[in-house]
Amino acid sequence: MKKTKKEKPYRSTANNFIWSSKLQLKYAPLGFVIRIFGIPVGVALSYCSIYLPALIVKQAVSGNTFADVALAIGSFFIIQMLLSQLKEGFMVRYIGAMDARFNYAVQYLINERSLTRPYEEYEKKEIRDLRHRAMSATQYNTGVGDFSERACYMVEYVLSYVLFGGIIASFSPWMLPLIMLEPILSLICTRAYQRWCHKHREYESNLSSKLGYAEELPDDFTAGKDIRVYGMSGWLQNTYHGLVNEINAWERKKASRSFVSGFTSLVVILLRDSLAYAFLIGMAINKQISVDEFVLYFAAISQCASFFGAILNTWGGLHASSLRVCDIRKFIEDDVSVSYGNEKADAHLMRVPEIEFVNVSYRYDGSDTDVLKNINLKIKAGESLALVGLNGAGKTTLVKLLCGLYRPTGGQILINGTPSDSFALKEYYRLFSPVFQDSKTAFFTIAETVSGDLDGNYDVSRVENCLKRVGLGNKLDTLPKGINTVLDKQVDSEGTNLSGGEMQKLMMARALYKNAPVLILDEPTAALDPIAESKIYEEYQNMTKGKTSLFISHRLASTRFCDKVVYMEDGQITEIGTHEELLALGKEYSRLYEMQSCWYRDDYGRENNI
């Protein structure tokens, strides 16, 4: 394991105090104030647990008649009971369920922030960890969920300690630094514990996401065929057993150091309460103090030094609390040092965009080398550019750069010759209706999703011609919903599972609904079967008469369709013109067509149009 240097906390446990108060304040005030006011309360109950005790005796030796002593300790006996349900019964409970409100309010936060982080930010390992420990932290007990009610206990610690004190000094005021020691050695051994697991946590949280995979993954449906074809199942069993031993070694490790924690403690409590008694003994049979008081002591010494010890506790515990808090505030405040402009996209959508590369080139973050070099390429006003080449000649990255997912690390890209970093994020998104290889739906209907809509106020008539053009009209119909059927069958027993053909016309269907100027299609063919392709083929025409397009693709043949080929390699054009100057060329892309083209000629020789 690596060691890794101390890390100055993002903020301090006051401000994260603050910080944490406001936010309650905001999502679940009355919860708050609840656990303000059974500060008091919690109070009054601690010095109820020691007089109580102290009266039974005082009574029972006072001489009263048995009447006098029932009301006196009865009376007594039921305002402790009440305060009891007060604080535990309604208090407890109530606050509970607003802390729920309010761990959920924060993980709104989260979520809100992971949608609105930068794509290419997000991409980042370490950031999708902070994540992961930012939303562990809104779990009860491990960071703001209990960070207000850690405060308030504190208080009322303090206070209680406070009056305890008082009643212990006021026979033997020496014995309140012997009851100190036991706490301040456990907090020593607490804080060296608490900083090693912070110091260490970057690790455990990778082991967790690691068993959440191999946890969740059995239940992955998209993932269930491979599983059994493969024979995974043995693989994936193993991987699950191998990381819950790695964890239940750390656990052992992370259980052995807090034992010795503990162990201190158990010693120095020994000693402490061996001097005390023995010395309010000594007092008791000179006749220092009454019964009734050695009992009263006796207890107020106890509960005392365990006020003490839970005030470093939650002291700790709070400075525990904050260090996770500071990963929520982290991960949704760290404003990321990417600025971007204030352009509109209102005059660009009313016109057919032309795109241009100057100089672009881009790098990974971490990465030695430039994925894209140097690209200068022009896309005129309702061009249809096809973008060809092998795997990892850096197509994809290209396109993710004009959408803006990405950012160019040299060079720009221009919008009818604006600089693309000049946009309004959300402005520039506008101008592109992509189609990625990759798309995954959630448990919305075909309409929502299609329509991007989710309060019912799209265009019934436009989802269903969209669905129509990219060949799922004959889908549709077999559906008792149409275009309501929800696209999870785990979700609503009357959903349906989309094909991989299915879904990629389905989110073509998606592209053609947001109409935007600059078609992207990210291999959009490719779990498509030959008529349905060869049908995109025909609408692709239609789809982009009054766009500009960019077209990607493995299968070279249906860049005829295009109005010019790009030809990729090594992160650089290497080869740019129309199919049939390509193919006159000779070079790479020539040769890879022809390789490809032997697949689906005839008997003469005549290329099908597949």
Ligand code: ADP
Contents of the next structure:
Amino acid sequence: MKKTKKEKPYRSTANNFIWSSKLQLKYAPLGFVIRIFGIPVGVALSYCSIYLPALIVKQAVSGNTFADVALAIGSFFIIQMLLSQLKEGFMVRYIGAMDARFNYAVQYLINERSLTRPYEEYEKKEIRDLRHRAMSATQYNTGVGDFSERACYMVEYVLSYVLFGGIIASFSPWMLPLIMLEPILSLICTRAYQRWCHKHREYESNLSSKLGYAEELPDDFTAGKDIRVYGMSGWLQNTYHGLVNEINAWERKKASRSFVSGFTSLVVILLRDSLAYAFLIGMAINKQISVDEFVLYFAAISQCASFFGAILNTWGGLHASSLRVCDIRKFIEDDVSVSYGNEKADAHLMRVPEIEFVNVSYRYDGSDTDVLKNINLKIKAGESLALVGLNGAGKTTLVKLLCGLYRPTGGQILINGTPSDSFALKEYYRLFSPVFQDSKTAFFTIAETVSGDLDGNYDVSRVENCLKRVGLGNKLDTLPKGINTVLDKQVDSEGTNLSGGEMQKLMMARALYKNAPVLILDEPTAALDPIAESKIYEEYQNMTKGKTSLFISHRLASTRFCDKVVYMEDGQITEIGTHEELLALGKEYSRLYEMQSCWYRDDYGRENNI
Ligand code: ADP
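Go ahead and give the structure of the form predicted in complex with this ligand, now that the form predicted alone is out.
All chains and molecules follow, beginning with the one already shown.
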């Protein structure tokens, strides 16, 4: 079999440790300090655990009075109990809370990066998989907090090992290498298992993403209608069942690998203990060591071996934690392949912009053909342009390019003569008020959604005015909490769920409130009833006043409201002119118009002017 080249981690373990510690000091400093303080406490506790049995034996054979024996053993016992309470009670609980806080902080950073990543990048599967892995790395118990925990345990184990090793070496130095044999073997097995898991992590993460998707679908109201009416529940359950079977098979495979690794260690431990204890018993029989020394050394041997094992395991664990931190850092730090300029939007917000597409082409990632081919188009300042064409012609892609969600793979888009990629992305978005075909609202109030302001600093009358302009005035009157109604009935019992048409109107109100100099409406009337649609057409002249606008519609009659009509076919502009000019041209636009308008004529051939 061909040997694959070993993948180099994104960052080294030491580098990840520093990164993670800095972050922990920033977000949960007390947890970090308590952990450091826990190191000497842990070493002292380990020593107590082997010394107490030896002390009891020593006191028992010392011939001291009962009161002296009770005082010596009792005071030692109390110290041990206090230390144990400090470490296992207070510290562990407090650190648990701090770790949860730290994990949330890292999750916040991951979410922040998700939201600020260019849309085009974020749409890619590998980026979404990377986010999934980064989020999994923050899950409790395997989270990033365990990096510093493991590092502190490492120091504690090393110190304990030195202490216990010293005790053993004081009676038999050659015993040390013997008790190291088992942990070394155990580490080799564990590392092999961890490497195998890491190699298959993409498969595992893919499986759990699919399962997550299949688990969420039954809870999705949007999908729920189609699932029921189109009888997809059986298919969904089969898919879910298939995925669960695949995950179970995978877990079984993991468990058997882990079992082989654990069983090998167990056999070696048995061998080691038999040898070491035989030697110790021989020394006791020959009176080379006293009874209490026998008890002390006996405990020291098994503890020392377990410390050495723990050091090696923790080293392996640190490596595993480091790989998880790599996934997080890769997602957070990974620089996107595209760079943006730093042009500000302010100057462009003061005037009505002119937009020009110069030889613009676009190809989706992974595709081998261009979706847009050499688009050359000038939209004059204040002009209102209608974009029409059959499904898949490339209209939405063109809008997404204009809004800065995608970047042209060829040519450029100029705003007042300035190339779109010389703007800072956040600034560029300020220029546009788009209404997309599909939008999703979150559990915010109507006012917050329309204004995009969650701090309550929005202009109440402007919000209400925008809602009235798009025809949502009557709806508002029916809501007891008006614009303060939450847009999700599942989250707030006094909230509301909007219909498709109402949602489209709400998105239009949001675009009006933003009042950006470029207004883009992608199929704005698709879900509206005839009255609402005609209200939008009436309002359209007002909406676009003092703006450059782009209007995508299937309803060809609606293009009459626009200054210019652009007809697209297969990613190219094939016709351009006013509605009347394109009708006179007698090509594809006029053919489609004819086809559509025939349904609105009465039996006598009169147009019903819809
Ligand atoms: P329109 O809005 O004119 O209906 P679109 O711009 O949505 O057309 O789509 C144009 C073409 O690009 C279609 O063939 C569609 O399948 C393809 N397409 C759209 N979005 C993506 C995407 N995210 N990835 C790959 N191909 C896409």
